[in-house]
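Take a look at this one chain, the form predicted on its own, written out in structure tokens.
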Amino acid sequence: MNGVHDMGGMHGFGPVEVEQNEPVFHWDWERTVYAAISGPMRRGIFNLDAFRRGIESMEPVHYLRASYYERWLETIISNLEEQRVLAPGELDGRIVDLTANPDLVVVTGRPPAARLAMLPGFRRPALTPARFAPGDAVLARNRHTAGHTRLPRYIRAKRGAVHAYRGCMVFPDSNAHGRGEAPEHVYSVRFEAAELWGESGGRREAVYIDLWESYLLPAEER
């Protein structure tokens, strides 16, 4: 997706502070919020590429204010509503009247911070042969959708050599609008620092990236 929520690469929001011992959770509505994620992914009524989705789907001022849990939270709600199990303005109607009689429930003791349920996981078999093996120099597509997609904007138009084969995956940009897993071949890609920032990349630096093979080209049809 392009727009603020693909900000890898981007400048401009000043240095990453460092919290000393930082809690799991810094409140426990936090603690709530990650369980919550759990059963509506058991039980299929989203993926992962859909919660995703619903985090760049977060108007973009609300995004930048918002702190990692809260657009957890974002995203469960449109995305249960989406599915329609929870009709539009029934969750406000319930914070109304938790507002006005908050003994409606009955919170005992802190709420568990479970670990999310086993999902299955995102290998498949491969129907068709790798386009490319570790060694070969490739062409990160300039690719603008206004969908889900795991093509970081940085990294569109630039050259780098696949580091390692990854194996056959569900196709992010397809599962997370329903579309089906349209899986495909993944490869940890190197990228050189100079190749992605120019002057300013660091001689002796570089970024790996997993891609799907979509996403990539043959370094020569530049």
Second form
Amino acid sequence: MNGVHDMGGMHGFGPVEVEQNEPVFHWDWERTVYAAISGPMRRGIFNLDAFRRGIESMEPVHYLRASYYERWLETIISNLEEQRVLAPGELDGRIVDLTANPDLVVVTGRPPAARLAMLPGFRRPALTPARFAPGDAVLARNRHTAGHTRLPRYIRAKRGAVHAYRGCMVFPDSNAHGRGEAPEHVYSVRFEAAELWGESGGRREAVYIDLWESYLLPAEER
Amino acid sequence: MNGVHDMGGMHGFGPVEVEQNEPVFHWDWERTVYAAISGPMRRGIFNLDAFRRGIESMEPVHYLRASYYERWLETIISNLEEQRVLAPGELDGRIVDLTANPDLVVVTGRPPAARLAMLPGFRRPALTPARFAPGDAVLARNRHTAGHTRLPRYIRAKRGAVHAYRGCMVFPDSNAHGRGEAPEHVYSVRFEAAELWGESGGRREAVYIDLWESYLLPAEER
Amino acid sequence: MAKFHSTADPYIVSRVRALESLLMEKGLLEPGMVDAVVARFENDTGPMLGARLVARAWLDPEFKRQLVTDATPCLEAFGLNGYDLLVILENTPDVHNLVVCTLCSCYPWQVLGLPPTWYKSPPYRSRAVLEPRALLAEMGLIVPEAKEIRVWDSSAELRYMVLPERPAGTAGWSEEQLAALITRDPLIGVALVPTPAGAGPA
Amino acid sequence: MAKFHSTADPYIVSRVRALESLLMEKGLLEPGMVDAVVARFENDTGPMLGARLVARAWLDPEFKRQLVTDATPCLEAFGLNGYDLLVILENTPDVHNLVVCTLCSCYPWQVLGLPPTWYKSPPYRSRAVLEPRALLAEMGLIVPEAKEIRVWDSSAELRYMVLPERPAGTAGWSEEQLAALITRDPLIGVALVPTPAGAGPA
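What I would like now is the form predicted together with the partner chain, since the data block earlier showed the form predicted on its own; can you produce it?
Up next: the whole complex, starting with the chain shown before.
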């Protein structure tokens, strides 16, 4: 998805602003949001790729205005609603109830059965040999899917060289949409700044990025 | 400038929403803003390219939230302040004055001397022969300037074919920054959707775009 | 719709009022100038000139040849003198043209008046170049797969207007009758000129 | 700073409270779980593990060789078992490494704790890959033109931590002394480990 979240190479956001002695969390609600993902994820209600997809699907101004944990809150809610763990209107109804009765007692329920037998971690056994090896010249695909992807715009259609093999891993473009883990080989690929940014690229600068095999073509093809 | 204004190819903004029987202006203030550019422009206080630069320089969330004529308002103010026609704080001071005294009588002043002898229109005599001709294969430069440009991101580093010669015209990348008109030849260039968007591009689709000569290289060079 | 819509936010209104009074004080805006500048758009809001150019082109092959080659003399025939930046894009059975400005909202206001809000909105600007066929289908225009779509991104000072195909059922119509049939959207490329209600085959 | 900052907006707080109560009702959040989950970050807020890895690597060439080749056994030596996604990037006189995540905010929290807000902000995410040298200079780190900058965009589940150069003036220091000198920023690549105040040449 070519969204505002895909920020690599953008201008206009101003200087980096550093908060001195920043606390781990600024507000109690941020702690709650941080902890709220673990139950649903352990039960297989949504995975990390769907979590990221939910953030990227926020309306662009909302995304840019939202703080980091506001984005988490949005994607937790939208994923729970997609998966019918929250019914339409259920959250708003509870806000109304809690406003009317701030001391509302919540009965702790029993956890639902796990939805998916989610495998731990991201590494998976490889079913095919790796197509590329360190040193290979590769071309990133020029693919503009409306769905979730981890191939950012600034890398597409650029030529690089495989730096290292990273293993076989769950494929986000599939897993984020509930279409299965579809694991693929992952490579660290080096792109020279001059290739990415042309005359605007710095000298003696390069970007290394981890790319799934289907994001890549041998550099000869185009 | 790689800003949020450079929207070609973005996802996530939703469907096109059509207002039925839309009026020419929705509010009186929009009429005023529309008319407010003509005096300063005729006096050479800012030009159309600087006007566009001012819009693109808006903070990204502000840009996206602002309506069309709000953006005009912002760039008129920022250009007038850059050019010291409005002093720092002068506008805010006037807001305060008008709030205190809504019937404040404004004396119509005499127009300032023209700053620049602005030539009418955008066409200029060519000082050099055109480098390209219809049919030539060209490559758009991969240039990521922080300044104003009319070479959008989705065209950069893509190959196209010159469709038509458009004449020699004022160069926005220079004119927007007060660095002179620096006119260049302009060409209409055709880019196939498959070149721009790879496998995501539609069949039998192409984009035609007008590009200044220095945005282009012969397609052999890279 | 509110998302990309205009507003009467009091802060904006107060800034405009302050700007207006400062511009008048500095001699950069004269009393009455606002009304004068916007009058032509408010009194002649539609794509009047564009519609007339198209109607004449449908009736007069020589005018059409001139219009698509160099529109300047054709504009002069309708009283718009010295404007040499308009390019007319002819739709054919094989080619459909669509106009956009991805970087801002450039639009042929000399012939179509001021652009509608949707033309200036992020959805239209972002999608027209990436997925024109899907976008047009959403807007109600199905362009057959066999037909090429040419999207014109108005990046320079050239301005583009589409010369749509003449609909069936208009044989024998006068220039005035045809012009009255032609609305704004077909001249941008997001619609076709409709076949008149009750018309038989052309 | 407010632009990218956190908020206590009452609407957000009310949504979080409602979500929390619904998750508890559905058995997806247990009482006490919030405190338990965030405890490790609140009690161990700094880049403790990262600093210890670096300090040991500075003192033990074999540990360092292992760390930059495959960090997993080194992590096990410090009690973090089975984590095989960390990659250590060694700074040298010729190469400076910098970590970013342009698409979201991936960060090696296993060794550095939770990321600071600036790391997650649009300015850092947008500029680190396009103009790292200018960005670092703004942040107070001048990287000489002769030194290569390698920017690591954390697009997959691999996580990156920089192994900074050992500063002068620390000869003979213990692992604990060295670890105490190492703060978060050099491990992301936006600063150097400082030469201790009052230190002579190494």
